[in-house]
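Below you'll find only one chain, the form predicted on its own, shown as structure tokens.
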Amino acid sequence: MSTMSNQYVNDLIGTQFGDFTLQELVGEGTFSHVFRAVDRQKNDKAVKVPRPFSSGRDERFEFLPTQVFIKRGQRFTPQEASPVHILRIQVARTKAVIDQGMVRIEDYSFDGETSHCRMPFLSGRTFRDYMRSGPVPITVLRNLTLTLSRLNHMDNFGYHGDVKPENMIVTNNGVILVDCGYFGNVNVGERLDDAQKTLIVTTPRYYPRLLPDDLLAFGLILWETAMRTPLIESVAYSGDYDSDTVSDRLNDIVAEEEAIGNFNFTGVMGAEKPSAVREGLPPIIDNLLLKAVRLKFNDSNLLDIDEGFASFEELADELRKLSQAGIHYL
């Protein structure tokens, strides 16, 4: 942990935020610290605290982080936030919604230094650690693909935004998802432009086009689950790929994302085949993974896109197959 940082938390340990007491440091993430907290009947619950600008990162805690890009007109601009801002917007997009796949917001306040929101404690490791121990049951990832399907059919909700490892926290009564995403509208000034702006919170190697699409972040992190390595693993250029091995279209829209900004979608490009990678793997579970990145091998062996699975319940429905085809993990 860096001195700033290590100074900031230990300074917070022992204080009150609303009835409960900041006992340990458990979690951290891009924009928030996490704590157990107690009251006085030693009830545990987790209180996230924005960070301080300044602080920097607890070396005990592997996150990737989320970021922060303004749309203007058709164009992407990586962005400074405010955490508090960030805490505000999660808050507001979480408090509503009552399911047991998604924490519970209990409480908040966002009053200068004492702004935090307070949530039932998760006993459990995060869907990070999960995958790194071993192999993940077919029926988790069901699970998780129908928990997904239920929040996405919400009005009030309608897309979580920010689905990653980091915010999925595996526990005894399943899998629970934290800290949402946002694509919505900048405050709206008095200036026309003002009205054109879109605000994007999110982990562009879940959701590379910059779009609130779970289906295709679920997707990636399926792909990752099987292959134990991302497939998009950072921000990539068109000419560091071969363009002779991917199709026409798919060159075309990499190229269209480029033009406007984004270069997190360009990592698809370098895409195999997973039983070229994994030897042993069967088709069935090549096409699994194939379809649920939206890509395919064309006639002529090329990288091509592929429309994909088009429901959670479709998805779902496939990963119930593998089961029945006798392949329990991934």
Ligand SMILES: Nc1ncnc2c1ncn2[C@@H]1O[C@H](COP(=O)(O)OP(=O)(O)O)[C@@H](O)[C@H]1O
Given for the second form:
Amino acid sequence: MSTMSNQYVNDLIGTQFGDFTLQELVGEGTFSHVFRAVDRQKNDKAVKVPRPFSSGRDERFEFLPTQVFIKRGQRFTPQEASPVHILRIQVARTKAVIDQGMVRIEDYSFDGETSHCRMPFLSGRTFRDYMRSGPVPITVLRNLTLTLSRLNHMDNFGYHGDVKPENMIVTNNGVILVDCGYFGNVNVGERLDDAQKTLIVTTPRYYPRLLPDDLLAFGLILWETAMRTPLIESVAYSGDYDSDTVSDRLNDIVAEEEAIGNFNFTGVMGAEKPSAVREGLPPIIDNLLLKAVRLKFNDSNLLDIDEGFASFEELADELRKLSQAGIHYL
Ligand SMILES: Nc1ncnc2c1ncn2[C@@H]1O[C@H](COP(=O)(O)OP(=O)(O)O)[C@@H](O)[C@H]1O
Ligand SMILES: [Mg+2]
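Form predicted in complex with this ligand, following the form predicted on its own:
And the full complex, kicking off with our chain again.
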């Protein structure tokens, strides 16, 4: 363990953020450290503190990085961003959201060194740990689908934007989402065209087209849950795959995405039929997983684009059918 090596975190333990004293580091991500904290009445809370630029990582908390992009016109460019700025955006998006499946922001401050936000302390483990430890019940996946459905229907929220296994905490009261992403306009600079920029804060493995598409992100998580390995692992470039096994339509779409600097979508070209990899998977699961990631094998048995599920409700129905067919775990 490298807990002792992170002097920055050690120095924070015991310090005060609002009425709460930091007790121990319970998680970290690209932009922040999250601590368990208590007040005088011994109430437990989670306090999220934006990272200083140079802070180290703790080996206990392996995570897939969230990335920042600027989209100008059609083009995507990776971007450096300040963790405090990212937390401000997140708090602004989340503070009005009240849902049993999403963590509540109870308090926040952006006062220099003590910038933070405070949440209920969720005791449990991340979905990443949970899925590694064994098969996942269909009921858990269906409940997540229903949470995302509610969030997607909220006028003041509309999308989570960074649904991934490290941002989902499995508790005794179900799976709770934390840490939303962002797809929105930023007004920096005074020139007219500066106003056209879109800031994107998300994880390309689950948002490969860099669109605020939670339905595809969740489909990719379903795939990874069932297959024990992600569909899109790393960035590939044209030519890294065998284009003879892929339909012209899919090839064209990938070429279009690459032309605008988006190399994340190429990863789908490696898809195989799930049952070809995990022997004995029933066809009902093959179909569900392929459709969830918007792929299919066409009449010529080439990998092709599919429309996928139209909504979380439709996906929830399909998950219910799995249960009815006697399949209770993925
Ligand atoms: N309210 C909470 N209660 C308990 N643990 C939390 C809470 N919020 C976050 N965590 C843990 O801290 C980790 C990092 O938090 P997160 O909000 O995802 O930060 P980042 O924006 O840096 O990714 C999460 O993966 C999770 O393990
Ligand atoms: Mg996170």
